[in-house]
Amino acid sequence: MEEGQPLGWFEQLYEKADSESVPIPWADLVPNPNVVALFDERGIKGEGKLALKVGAGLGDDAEYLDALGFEVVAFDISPTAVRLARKRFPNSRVEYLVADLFQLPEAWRGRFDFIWESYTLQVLPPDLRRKAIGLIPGLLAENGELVVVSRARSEDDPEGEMPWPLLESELRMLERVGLDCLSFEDYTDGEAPPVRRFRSFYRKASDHLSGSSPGKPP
């Protein structure tokens, strides 16, 4: 997992959290409210569709998808995270797996009806972030949908520290690799202190599979 070495700290953090009860910064033990708000607004239901959670964490997002009626696969690069998620939800129907985003099974290509990505891209170094943005759309089935939530910054803002805020131009790359952007929001959340975020929603239309150019962003 050579390319995954920059992300080795994930496992170290989860191990420390397990052995020393150290808090995990992003583990609020509830589904991500920024994504839940989009589900509520759009009335999204699973209806037996297959969903993928990028970065299983401790399982709250994946369990939320399951409760909405999705069949859910949730993966994490950290074996400890996956073990803790399974421990928290021992009777879960979610398939929790240890996997590296950059070395996913070939059988996953074009498989998923819905993908949930929140807060993973923003912890990747720039080169890996660009690679991830190019990889994720290939996991979607025809007419599959993707939600992405991240910290946000403007082009003239400093890069900052990890978790690195993303640029709008980085997320627009998803359209260049075959997705239609159905909505793109630039907003400040209700955290204390407040955080500027991007929340974007995409669909992989069938015409992109035949080589047509993607639609223009709204």
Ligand SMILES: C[S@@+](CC[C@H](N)C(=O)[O-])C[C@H]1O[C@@H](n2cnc3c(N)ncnc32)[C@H](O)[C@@H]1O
Contents of the next structure:
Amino acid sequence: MEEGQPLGWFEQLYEKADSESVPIPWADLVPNPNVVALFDERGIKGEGKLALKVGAGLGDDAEYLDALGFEVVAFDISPTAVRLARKRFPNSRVEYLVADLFQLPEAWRGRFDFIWESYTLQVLPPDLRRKAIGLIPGLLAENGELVVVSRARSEDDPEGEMPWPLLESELRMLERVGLDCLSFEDYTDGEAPPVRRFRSFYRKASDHLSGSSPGKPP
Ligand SMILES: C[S@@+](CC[C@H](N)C(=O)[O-])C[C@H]1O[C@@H](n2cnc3c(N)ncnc32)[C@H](O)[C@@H]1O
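For comparison with the form predicted alone, kindly provide the form predicted in complex with the named molecule.
Let's see the whole complex now, leading with the same chain.
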């Protein structure tokens, strides 16, 4: 990440990966297995519901939501990522959009029945991460649900290198901006080498009208 460019490097990385045909470090080209496991456990189906994929990358997670029956909006700050996702899934029903989480359309506020966030918060520096955590609940419709998966650390662990593992206290902020936590797991996944992760699942509290504003149109 270049100094003073906490968001600009994503497009640079996708552009370089595309032009030089090198792999993108986080793009496994399959739906995130940590989230798929939660979908399976909870028997989540999407018929009649609108889902949002945050930081959609090359599109595998968004396509998985589509396969579950959701209508899907998937956005990424990188125009190249969005172009590549559309190219990989040319007949997709998913609406792939270039958008910045910090400047989303006002019309998205309170619109989504389901939001999937995996691995985007952990590539944001702490100030932007906290801002993002404050924004995401405002995008949910009443009773809307959110899944978040990230790397995990304890308060006394070193911050480490990017992708920076999250603290439980950072995710607990979601419960102060209008979400009920339905499950919170702190576990080690089956990757080699294994990674400690948080996987949490929320529902928008019906008596809470809004989180923070998602901001102005891009
Ligand atoms: C580490 S990748 C994770 C991609 C995908 N969510 C996954 O699990 O494989 C983070 C993604 O978020 C995107 N991103 C970063 N900051 C963003 C922002 N402010 N708004 C929208 N997308 C963003 C990046 O371009 C990148 O595709």
